[in-house]
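Below you'll find only one chain, the form predicted on its own, shown as structure tokens.
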Amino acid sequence: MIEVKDMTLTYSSGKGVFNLDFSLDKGGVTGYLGPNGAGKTTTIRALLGFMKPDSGTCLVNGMDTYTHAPEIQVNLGYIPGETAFFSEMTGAQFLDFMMEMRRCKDRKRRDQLLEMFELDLVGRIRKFSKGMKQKLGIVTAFMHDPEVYILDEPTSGLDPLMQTRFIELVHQEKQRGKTILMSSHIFEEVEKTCDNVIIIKSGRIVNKSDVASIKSSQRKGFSLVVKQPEKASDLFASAGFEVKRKTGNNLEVFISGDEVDAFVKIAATLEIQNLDIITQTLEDIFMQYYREGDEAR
């Protein structure tokens, strides 16, 4: 449904995206991760047909995104990183305007979404809170029941309850065979919704993987309170483990999946007063790719 092949798109500053290569199959949810300035928004602009690549191809449902932008956008749902509306319109007027522009007459889907996100359309948009504007953006993106969604920080400004409902909505759309590319800084959101992850750094893709594989490659971490922290630190470090000295008698030790036996044997020689498992998040893994890149330079 989405195919980007050897795409480069640069600005006069020299920044941009370079030789991007990825594809998204029907019925999948892919997280597009990277810090501000990494190239996520530039990629999205190319996918929406707002900018023409310098080289390579950028296709949605087999159509070139720049030359066929109007046809693609009729069947595409988009939430921008920063939503902008006709602020003097009411919420109802704006949705009516968008439905007419898309030649969409069925209000059933729209009404379901309004109820799901508890959005009251009364009043001019300029008086809406950030959360209300974000809900309006979600309803706008989903109400015409498109085949493809491109979502840039979709839950920004939403409270935890509405974030949960958005995750439920993404799961529903996935089950209905929709294709979703989602840029997000909320790693818990990515873990709960995405099948695959693409990590971009400085305009280049540094990793593509399914979420399950990334999570299975996580380092294991242990927080220990030991009677002799200096001895424990030396023993773990000599075995090649990453050791972080915390306050008092507390240590944090990180190991890979095949080092459990060695860790247990060392731990058995120590007087351990407390032991907890440190859960590594997708964010920890994401930052690991960035640290590795910095070390390579």
Contents of the next structure:
Amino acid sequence: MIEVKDMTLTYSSGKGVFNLDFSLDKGGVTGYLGPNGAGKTTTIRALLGFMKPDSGTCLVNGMDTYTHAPEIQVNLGYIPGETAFFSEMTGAQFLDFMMEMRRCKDRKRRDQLLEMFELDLVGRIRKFSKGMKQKLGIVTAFMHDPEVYILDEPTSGLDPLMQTRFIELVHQEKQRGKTILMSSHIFEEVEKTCDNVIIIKSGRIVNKSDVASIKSSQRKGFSLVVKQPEKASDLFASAGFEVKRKTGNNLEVFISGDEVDAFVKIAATLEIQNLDIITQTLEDIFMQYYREGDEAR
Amino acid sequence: MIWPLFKKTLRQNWKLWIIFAAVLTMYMSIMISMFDPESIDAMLSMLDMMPKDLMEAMGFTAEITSLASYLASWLYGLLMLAFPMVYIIILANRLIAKMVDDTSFAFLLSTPNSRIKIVLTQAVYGLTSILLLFVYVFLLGLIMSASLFPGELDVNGFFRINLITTLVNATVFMICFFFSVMFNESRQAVGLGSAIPIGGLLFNMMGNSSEDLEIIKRLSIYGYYDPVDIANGSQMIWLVIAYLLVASALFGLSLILFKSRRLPL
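Requested next: the structure of the form predicted in complex with its partner chain (the form predicted on its own having been shown above).
Now the full complex is given, and it begins with the chain already shown.
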């Protein structure tokens, strides 16, 4: 549904994205992650046809995003990263206008979404809070029930309750077979919604994988308080685990997912006063990729 | 043409049109009511008492022998250029550059409408509003003249001066619109889009003020005709064609430029 083939788009500053190559099959949610300035918005500009790539192509539904932008838009929902609306309009006028521009007459979906996000359209958009504007952006992108979504930081400015509603909405759409590409900074959201992630760093893709395998490659950490810290640390180190000595009798041991058994067997030989699991979040893993990207350069 | 967009643009900009129509109504009323066919000679002699260069710079020149040439001189030499110019500068910025600058243009492009159609619609709005402004001014002039000085106005001459003024303002609009389409930032679009017509107006005034500086008028979009001569019936077909050509060329260039341009939305 979305294909990016060896796409390079650079600015006069020398920044940009370089030789991006990825594709999203029909159905499923892909997270597009990266630190600020990595090139997420630039990629989205190319995917929306706002800018022509220097080389390579972007296709949505098999059509070139630059030359066939209007045709693609029929079946595309887009939330811009910076949501600047036509501030002279009221919320209702804006949605009516966007429906007319889309030649879309069915208001059912729109009303459902307004109810779901508890959005009150009264008043000028100028006076809307950041969260209300973001909700308006979401309704605009979803109200014509498109096949493909490109969402640039869709939950920024939403309160936790509404973030949860949004995640529900994404789940619903996924179940209906929609294809979603979503850039995000919120790892929890990515963890809850995405099947796959693409990580971009300094304009280049540093990792493409599915969330499940990332999670299984997740290292496990244990914080132990033992009677004989020196002996314990030697035992764990000789088994090939990473050991960090903390103050007093406290140790931290890190193991990979398939080493739990070996760890427990060694631990059983020790006199343990306390044991805590250190949870490594997806965020830690992503941060690791961000840093690896640095080293690769 | 995209009608929903045209309606949106109208809803956003009709007040601006009303304001400028009101300003022009005021000047038109004042100028016509000040006209006195009995004492036109007296008025001319009063004009003579003013510094000649200054009066000519303001466009008050030549043979004012009728109501049409009087209006051509007093209104169409400066006021009917300067006020519409301000309207045009504000409007042209709003039509494209402002929306690209604040990125709200992304919402237009996220609908199934091509860039060409969007730009076309916005340009058509601008040109239509200028045309309507002068249709209004023309009819206002006719009605006011007919009620205050029945039979005095040379309708043909008055029409001619309105036609050429509409065309020159349409051309100025296309210049401003071209810059609105060209730049990512309002600041730049308004900067260049206003520098050219304001400079043109200044050059025209300088050119009018002295024979030696006459040549400088050629640098000005406004400097290719004398409104009083036009009202008095001088040949203007080539001028009409020239303005139409320049405006059409800028229209075409704006479409081509915007179609392929990078938009930082």
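Basically, rigid core = biggest C-alpha set you can superpose within 1.5 Å across the two forms. Just so you know, these numbers come straight off a predicted model, no measurement behind them. Residue numbers count along the first chain shown, from 1.
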Check your understanding: Is the C-alpha displacement of T67 equal to or greater than 2 Å between the two forms once the rigid core has been superposed?
Key -> no
Exercise for review: Inspect the rigid-core superposition and answer whether the C-alpha of L251 shifts by 2 angstroms or more between the two forms.
Suggested key: yes
**Study point:** Rigid core superposed, the C-alpha shift at I266 between the two forms in Å
**Key:** 5.3
**Study point:** Per-residue Cα shift, E242, between the two forms [Å; core superposed]
**Key:** 3.9
